[in-house]
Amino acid sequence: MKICDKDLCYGCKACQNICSKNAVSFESDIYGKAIPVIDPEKCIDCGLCKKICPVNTNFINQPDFKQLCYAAYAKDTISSKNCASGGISNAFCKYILENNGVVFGAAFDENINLKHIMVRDKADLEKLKGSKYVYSDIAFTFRQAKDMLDKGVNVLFTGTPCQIAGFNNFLQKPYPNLITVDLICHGAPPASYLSEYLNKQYPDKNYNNLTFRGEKDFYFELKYFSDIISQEPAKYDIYFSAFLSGLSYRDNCYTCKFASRNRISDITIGDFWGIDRSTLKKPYKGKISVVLINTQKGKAFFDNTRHLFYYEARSIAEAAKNNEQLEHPSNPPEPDRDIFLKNYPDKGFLGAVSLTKIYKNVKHNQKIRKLKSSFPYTMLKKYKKKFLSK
């Protein structure tokens, strides 16, 4: 009764979907990690979740498709305005809503839960907007999105590249109605670590939206609608910085065989971190995205889509010089991972994180912060600025 390592699992769901007698379920381990657990009077042992896992199965990407790499970012600033990058996913979106198609797409709940939607309306694009520093619910979505390709629908599936390989292995063959975009993925904490956070640290707060890379980024930004709870930036955020370091991932994250430049989506997008600028054919000081072009079909999506962005074409070497998960998984950082996994189990979330180096960053950082906004800091300063510049 074992679908695969539960080291290495994704909680991707394909085996969930793929049950047709429901007898799979998503139950938390020790450490807060969604694993599949098969109830066994209701299993008929057909082997298909065993058979779909992607731990279990091999990817290869077109052998005869050059992947092709551009910098890129929408026209279209207002609509790209909280968006996490240049806002190409936004774009990919609107195009396929306006042609009659639907998007699955990660978004938060009024609970602060993130979980894979299907989106029909414009409206709606809003929720999938910007970073989620948190794995994804796929719940049935994989179902869902199915139902649409059978009866024609244009899909265009958004997810972490372990999501879009066990939706591709869930559906067992192409469908020409289908793009897939998968994301260039650092690693994603399971649930369960957000919830206790949030109720840990905000335990008295009424929200109901969370952004890591909105308008202002790389801010932990919790909101009631439009009011701002709090707002703090990455550094003396303790959940933030424990996922930028690499500390909280699903233990499969590090080990993750989706990791490199042989993607498994259409179109891979992310960050173009370190471009050089003073290359570009269009000067740009906003963000700018990172698009692959994994396969034929990607690149027909694309070309009917490129009217909505700027961009020009960029070497592989250079996106991925400073984008590493092209390369390689993300590293644990050592011993806060070994001291963090021992902890968890009795100290949860954030008990296990304050016994970590990064723990005592953050704190210290908080200190700086303080003491610079003190009034013996602040006078300190006026008084340089007054007498020391004549």
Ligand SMILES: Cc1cc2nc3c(=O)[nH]c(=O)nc-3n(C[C@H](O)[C@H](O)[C@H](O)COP(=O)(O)OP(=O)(O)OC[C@H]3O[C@@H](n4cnc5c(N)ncnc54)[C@H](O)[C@@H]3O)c2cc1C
Given for the second form:
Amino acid sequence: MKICDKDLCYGCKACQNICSKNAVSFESDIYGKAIPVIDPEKCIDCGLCKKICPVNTNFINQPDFKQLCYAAYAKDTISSKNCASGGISNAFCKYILENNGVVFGAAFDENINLKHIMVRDKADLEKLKGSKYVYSDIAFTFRQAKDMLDKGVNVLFTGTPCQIAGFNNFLQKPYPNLITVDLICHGAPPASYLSEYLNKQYPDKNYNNLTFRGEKDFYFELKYFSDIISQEPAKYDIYFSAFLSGLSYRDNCYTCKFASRNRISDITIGDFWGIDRSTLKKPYKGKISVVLINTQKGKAFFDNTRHLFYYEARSIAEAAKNNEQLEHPSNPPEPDRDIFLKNYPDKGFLGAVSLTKIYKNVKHNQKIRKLKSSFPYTMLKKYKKKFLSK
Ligand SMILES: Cc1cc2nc3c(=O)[nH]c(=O)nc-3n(C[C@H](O)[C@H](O)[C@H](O)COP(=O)(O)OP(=O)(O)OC[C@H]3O[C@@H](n4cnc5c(N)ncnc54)[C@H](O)[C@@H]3O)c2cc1C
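Since the structure above is the form predicted on its own, I would like to see how the form predicted together with the ligand looks, so please show that one next.
Then the entire complex follows, led off by the chain already shown.
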């Protein structure tokens, strides 16, 4: 039995979570992307995996609710300093934990594998903060979350839109004690790319944490507890540059049906790239989030948590400015994407990226940086400053 077209598979693992016979497992395809495989010995052909797969489902908008759009950031700026944008997710999570609930989100383990986990304790919320630019392994958290929901516990589940679509389908019915939050998402690379990159670039190093959008925003920052192992701005880092240029996503991301203003969750959060700061009622220089309220339940939740934020109503058109994922999926950078895919099966992630223009740009940036920090260059700069400015 085939669950879905493998090229379109989101990797959300709804199929694996729903299978009562545990007949579905995941393995890598030739591009390193995790896809489902069915064990024919265990499969009883019930068809449930196929039925709930988001690839095979048509999603419709919430017709009875007029979507609301806010620019917002958490008032607790100390707690949100390691967050990706306005610390909205973190504030939502704290609220749920304070109200007899549990939260699910993406966290790196000590080997830098990104997995969805359940958090009950505020101290563990630190692990969820920040955007991790790799596809998170849902593992069996859909089952775990359902178990909590069935016990009457309040659950907040955050993920990419495809993960939330998979989760909703897996549940097969609405739960009043569930709030879903999805991220505006331009795509996520397969987990195997990041692990290969770390193994090849940092073979003899000890590290147990990685951030992309933490206190140092848009830095590839590798840490061993509080020691910094590497701290590179995105344009000097090959993995980060491949991600930002759209080279390295799972191939389904380029046809993602959730990259639109029609959202799948109660609340959508993202970066408010297009905001016109000169029109803000309360001037602010820090990171600002987009918050889209998509359902009545989402509105009720936002009403309960709004005291945690500075927020003001903005238009969705403004939120979509510089944020194409609210209009359409990312476009692959050609011809680089094609070159990458042709070479990946033989050469792996680094080998395939190294044949693209994106790699050449990173190397060029690194060369310029080296030149600028070299002795004659700094002398020349000092000389120019001293004599030529007079
Ligand atoms: C792969 C990816 C692509 C993104 N693309 C865009 C974009 O194109 N435009 C845009 O506006 N915003 C994008 N975002 C969202 C944005 O970067 C922030 O995550 C969002 O604004 C929330 O910020 P925050 O400060 O409220 O979250 P924080 O308080 O920092 O919390 C981060 C939340 O994101 C979740 N999370 C982190 N990484 C992942 C992951 N890989 N998979 C699933 N959940 C994860 C965590 O569980 C946590 O709940 C993207 C995020 C990711 C992970």
